[in-house]
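Just one chain follows, in the form predicted on its own, and it is written as structure tokens.
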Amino acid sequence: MEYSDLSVIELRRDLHCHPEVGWTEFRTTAIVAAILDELGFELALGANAVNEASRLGVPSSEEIAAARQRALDHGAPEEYLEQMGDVTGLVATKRYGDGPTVGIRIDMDALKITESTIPDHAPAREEFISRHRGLMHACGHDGHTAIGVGVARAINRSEFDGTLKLFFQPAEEGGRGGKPMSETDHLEAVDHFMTVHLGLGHETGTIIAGRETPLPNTKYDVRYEGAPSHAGHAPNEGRNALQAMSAAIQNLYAIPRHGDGGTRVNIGEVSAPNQQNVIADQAMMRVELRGETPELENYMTDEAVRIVEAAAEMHDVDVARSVYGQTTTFEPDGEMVGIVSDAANAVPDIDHVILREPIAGSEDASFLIRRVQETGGTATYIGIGASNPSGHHTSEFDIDEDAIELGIDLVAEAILQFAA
């Protein structure tokens, strides 16, 4: 297949058929290299994109091995699978002209989610629903691809007195890629950064030119090891994993809120594979803790390894954690917004702006956008409203296709005026 032919809407179409989760998007991200390097672009693959070594929440290798034959097997370009290794993310730059330098982070990860079938739920109808069962693009990113595509094609048809920078990142969801993205050097000569997100319960034709302060977010693997036995013959042999991993369940959920500002807490995934009639030896759960602002989180932190470790000695087992995401959060420039706003009011079918919203979850486009701003740039995170008909991952999310073409106007449009 020749994906340079391929529309914006037959792209997204295409990723959402095949949808990778965080660090196995080799198709994804070979793909759009492909289409890149026709236009021109200069390309930075896997770790030449990433800080390989500070990847969060990584697959097994075993995993990342499957992942990439599937991506060869379905078509991905292998040339720049190669040129990949084992590791996903892209930045593409083209210099246009002696202005400033723009940049633009695009998400590309799935979601372990299973899609609906349903005759409603327009990807079932008009078949290009996940051809991977228990892979679903529940949250957009497919979107997102095809803007950034979508972008790069429109700047190569106009007038651009500058530089554009395409952050290609792997892994957002559980926050595990923008990190490793934002400690290279892509960053560091970057004058305006946007990054874009479909959907968020908005009608198509809204604009939002400013998200703002979402809640900075640690995510932890935690693991109990204990002793087996029999729990009918000898179950004072044992040391419970699964006993000292409920407990601390229970006590985390009891952190006091904090007076200062809100906190949060949740237990997504626990697991102990162990027989009925067998004192656990191992269990683990996967802890999410989020705060207003970097102290709430930290106190929120501090408080949740507290518990975690006394829940270890309590039941006189081991116990081992690891960092599995993370994020913080950050402040959208007045001038970005006021330029994305600008930008909005020129588009035709852009009807409804709004210049600040509040994000009520985390991003981890927070550390990129902070980069920027830390090294004397500015930036903005654009939300674009895209009609979903079901709230963000689940199984039935979907977005309004014209959203695509609007978002690729807006941020064409924001570029444009960023360098006049």
The other form holds:
There are 4 protein chains.
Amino acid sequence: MEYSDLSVIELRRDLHCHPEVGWTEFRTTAIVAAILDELGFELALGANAVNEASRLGVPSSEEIAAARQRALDHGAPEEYLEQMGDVTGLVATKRYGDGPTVGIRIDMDALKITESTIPDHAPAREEFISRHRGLMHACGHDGHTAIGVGVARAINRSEFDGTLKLFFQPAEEGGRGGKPMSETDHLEAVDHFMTVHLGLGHETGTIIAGRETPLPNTKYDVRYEGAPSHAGHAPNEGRNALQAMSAAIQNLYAIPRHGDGGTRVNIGEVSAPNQQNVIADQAMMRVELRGETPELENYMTDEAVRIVEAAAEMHDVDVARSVYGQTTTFEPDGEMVGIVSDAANAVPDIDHVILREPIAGSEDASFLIRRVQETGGTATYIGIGASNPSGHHTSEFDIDEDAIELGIDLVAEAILQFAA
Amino acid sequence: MEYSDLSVIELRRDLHCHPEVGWTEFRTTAIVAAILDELGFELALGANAVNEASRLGVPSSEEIAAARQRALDHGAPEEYLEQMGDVTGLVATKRYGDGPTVGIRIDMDALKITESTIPDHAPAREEFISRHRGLMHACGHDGHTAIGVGVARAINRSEFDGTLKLFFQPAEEGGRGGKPMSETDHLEAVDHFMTVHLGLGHETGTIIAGRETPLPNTKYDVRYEGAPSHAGHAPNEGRNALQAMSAAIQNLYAIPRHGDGGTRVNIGEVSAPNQQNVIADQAMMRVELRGETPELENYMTDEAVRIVEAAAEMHDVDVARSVYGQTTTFEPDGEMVGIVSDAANAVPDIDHVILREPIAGSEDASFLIRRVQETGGTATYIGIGASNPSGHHTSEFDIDEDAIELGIDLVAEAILQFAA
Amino acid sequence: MEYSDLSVIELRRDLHCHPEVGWTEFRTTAIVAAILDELGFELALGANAVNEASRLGVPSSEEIAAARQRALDHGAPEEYLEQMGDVTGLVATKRYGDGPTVGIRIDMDALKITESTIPDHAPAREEFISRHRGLMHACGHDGHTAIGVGVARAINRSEFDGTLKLFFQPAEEGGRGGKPMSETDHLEAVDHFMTVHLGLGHETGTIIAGRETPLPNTKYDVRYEGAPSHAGHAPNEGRNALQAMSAAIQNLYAIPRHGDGGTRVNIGEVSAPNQQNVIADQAMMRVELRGETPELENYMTDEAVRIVEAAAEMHDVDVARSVYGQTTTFEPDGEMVGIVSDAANAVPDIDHVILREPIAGSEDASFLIRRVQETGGTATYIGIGASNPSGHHTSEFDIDEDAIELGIDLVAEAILQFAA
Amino acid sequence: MEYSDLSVIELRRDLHCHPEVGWTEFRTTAIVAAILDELGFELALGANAVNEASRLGVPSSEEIAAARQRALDHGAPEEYLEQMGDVTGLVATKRYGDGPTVGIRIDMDALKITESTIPDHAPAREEFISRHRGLMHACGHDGHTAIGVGVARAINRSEFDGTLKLFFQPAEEGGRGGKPMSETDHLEAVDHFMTVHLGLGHETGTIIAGRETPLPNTKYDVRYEGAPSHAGHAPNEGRNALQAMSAAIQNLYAIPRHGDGGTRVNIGEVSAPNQQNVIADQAMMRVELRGETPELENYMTDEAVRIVEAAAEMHDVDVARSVYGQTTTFEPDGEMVGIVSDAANAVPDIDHVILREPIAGSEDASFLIRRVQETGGTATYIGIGASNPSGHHTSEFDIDEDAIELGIDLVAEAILQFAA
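Moving on from the form predicted on its own, kindly provide the form predicted in complex with another copy of the chain as a structure.
So here's everything in the complex, that chain up top.
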């Protein structure tokens, strides 16, 4: 099988050429499955890896079918595509001995960003630029996936005597895949859990042993549906979805500040594709809510839901609301932070260890980490510096590939320490 | 009884000195009752003249009690005050013979305007200016009341052989008294019905035989009630009545225009008397709605009510709504317009007759006129030019007193023609 | 030349297969030019037919270049494409004698609508359905164009001794092409001017001799541009284009009603394609304004412009505004209405003539008609009933092709009457 | 002079009977002046005590004249009224020796609250309830003034060898008097500065040595002025002040949260006293802005001013804006906190000392404290527990009078320690 012959850097570059956004990671999942299958891992794919019913922000069935076909056209091993069905994601497990079970979570999805073609941009210069215009690995998940595969290979070669579980998670962007993956049984047996992220504004050689306290976050997709009418003859006969949405937006930004701490509200993508001379019968928006604590986040979502629904009543239109993404907060366990820090000291090229650093924003691994902690395990979130030339989610984002090797060494070392 | 000795001009000046706003016309009603009692009219006072339960825009019981006491202090005959109780208004009836029943409607209330003291203003110069600062007869209802009394005296002296019913209506301003007076039995027996208004931008000597098609109108008093909280420590604990009201105002003005004709929305008096540093728990506004037809007016009130209530839900506050005033539309009967026109030709000092003129705005006699028409009678609304030096509802408004005599002659002549 | 061999029905079906939206009517213009060239007409194409600088609602240069290439690929005669350059539109003139100059205006553009494929839909059943998904002749302009060609052929065969000028106008939809075409010299010499529209809810056999009094209309494209910032870390650093647009929308719908007559405001297509977790830096909307008279329409545009700009200041964002479309009002000349009515009586299959009918909505021929009238000519707007199975601008819209022949006969007959 | 014979408790009760709101403390200032004059203090009154030009939230000249007359009618010594002119406030200075200069700031104003008459309320029961309906000492400033006088008497009897400066400040409520009093020269010579507040939710016997870090605060009075018009005939001719204010309110509450810390916005008292059927030409509101730091408060005021002004442009009305109140933040000097704490330990009835406690909300002494600190002095803000039966600013607020004596002892002891 050819994919197994790729080095982790070659694999990362192959994945970089074929970016797949959340819930369409068919090619990525299938290739990883093929490699791990050959390494002796037991595979749980698709609906066996995530709770299909609770997936958030799922694209249309047309988009999913097209992505699956594209994966097939671009060399995804068909055997694993068939096991996946229409659902992406993979949990791969291998038991080496009676030692502890260690879980590693890896995210795989790309973004809807058009990659830069300037020569300074390494993927352009070295010809592994995205082959799909408008899609790009602009947050390093191609590197994360390569780290996941590299760790599997390293542990397979090691004397580790526990169980290794690799969680290749779909749809990290937007906070859409963590929650459904946390709602399976796979995390229950995990004693120690780690997830990694490359970059984060740190140089290669720096690692963060415990990223912490992201903001709980809920994103709603809101769709107002009224009735069209001719804006000249009978404006009164319309039920104006756009007036409802505008009233909602004005009042959502005005949700009262909270005395107990910081809160956030933002309106993301908005559209009302109404025809000329017609009262708008459709209007859509994405509402993003955050709080410093789950209580503050609940306050914001309660307020927002009430406002969104009252705006519909105000203009006599219907409203449908669905959760597009959702994350919570967590704190890494001190024991884990210590072990990762110790492991870092054992890796030659790591020259700077930050014990803890707050996560500015929200983080989709949160529900997985809390599930592990709630069922008696310990967890941490590791940051791996990677000398990015440009910020995350920009068209010139890239990672220093040395950080991939370094990440593999660090995670493998930490795994070995658990079993020591 | 001294009031009976007053000429109509003296009576008008006495009333001008003692303006009383809607539902507080205790002195005015009592004096008119005394005079008509002596002329042999049968009196129905207070709750016998209007449907007490459906009164609109009623002042507080403290204000009513204070106004009643003030009436007593300023010479209102106590006997009639007692018959009135706390409700103003009078229907006076006298049967002269078997001929038709003619009804005349007269409004009596003043306005919350402070009267001008400049020498050019006749009431100031000739010393019959308002004795109550902030209150003023600035729409001529003092003159209307004098006309009503003058007509009673004239018919009493005449050979009229029908029945005369005089409707002295409270609370015309705001459209608050017409509807409750229309909901008694007094109008059922009326064969011919007239009401008069002085001024209207026309000179003395001009009359309008049929004023017509006022805009249906509803006024709501809306009160939002939330919960206060400290705006610094816990803005989230408040329920903000002012945010609700502002959202309502923004969206009320944006009620869609109607394809079938003109509509109007306005917000009258607004207040939110909240304390410093406190989230507003109280906010009040008056919402005024009009349409060219009852259907259009219904459209506006339906839209407004929905918006007003949804704004409360949006900000989680309570809302109370009451009708402050309500009027409808009408068309005068052609027969009546003809008779008034003929009568006008018989009055020497009337030199210009306009048959019909639209009423710009709304008109509180509307429900009385429609009630008469619905029970088989005919009706019209007469305008009596009165060379006003300043516009209605201004602090220098006054009427040419010659128009009072002329109005009496016209109405009396028309009454005689019905019985001819 | 093959296109010259097509019957008008064949031509209409060919055009129906190749719909082109406003300012991209390259194939349509070129084919009509080829046919008329062969008939001996003198051609003014592209920037010689319209005032290029005042074109409204012009697509991007990429879209225009793509449409021009597509026209070439689908058989547009290259010779005329070259004469056009990047601008569509045609004025074709032929002098037959010293008689009067008659102008006929024909619109050619299609709509962004996906055509129905159900068998009941004749273009689907008879295989002349649109070949370009998302584009459709859903307002009958394919038929109008066929009528224009048919009239040229008919007059060419007749004894007409005047001059015939045919105005094939681009970009009728949205009110974008009439004004720039009215700003050339071609209309100055026109003595009598007609334009036609098929359908309009009338059956085949009915014609309207004078459609009249459309609502003046202005459409603005408004683009707010602020600055993005992370909605979690630094919402204060953003300048929020979406808040500006929402404030504008709320207040645009609340432009006060006007005492002098009907006004309209509507917001058409809206979008704010902002990224997740980012303060919106872009927001676009189309604002549509109408009034019963040019004065009322001016009132609405003045109010709207002030609100749109103040909303930008309120949220510290930039705003750019461009006119997307603009029309005015007109009344047909009585003389013209009479001649068309007479002509209709002379056409055997016309069984019902409506003299005048108000245009519900706005009309892009308005500036051309007024230009003719201002320079001493007379004009009318003819409606030609066409038994539409489905409303204009719907995916199943179609026209009874018999109405095309009938329209040709009517217009040709009217032209001959001018010269009689 | 009789007032000099009053005990501090008698004085407090006399002041409680005669509450005077901000900038109308004529009687209070004059009585204090009379007492201190007799004690040998040098007096700076009115415009010599505050910077008249920078006074904030000043009542109308009619209100000031009426208050001044009322003071005269209720026994204010005329001599001091004359020195005051129309400006309240007093700085009283006495030099005892070469020791340090100690400043004490005392606020004097009452609130617009109607005092409770229930028997449980001591002022009602013991007959020193407010004699002016609607005005009340509901924040203990009557007690503060008594403490100021008591300290003067105590120091006069002591061996203190420095200089004592007493700052009797007007208009503390709303943050209106501190800033103008800070802008005189009186504070420059002050080495040590203290201010006191009774109550604050603490029992008698508890003192806070250093209240700290209030929120900077700015209050704006905003008045929109448009043009009236008849809401039925010509709504378009009005310029609607209420629409402007509603747009402002909606957008003020939606000022973006700030990434650097807490911010607050509130709208206080609102009114739009427009007539029926008239487009609102007047609308007023008070806008209250806070931030955790001066930078955050500046952010809020910049945003608010821009929104307030753009709302006026949006609806084509005029806007006038004035600062109603303004405060800043401060931290007490450690040295001062220590001395007050030591002094507290020396006062027998003080049984609990809190070193530091944050001020929840804003504080008008802030500009005085910062002026002292900026010119080289040290300062603190002392809280004196006073077993309030009901919260500050409520109609049943009262203070335990024992706390007055205790406050005098504490402040006098601290003064003596400075000179030790």
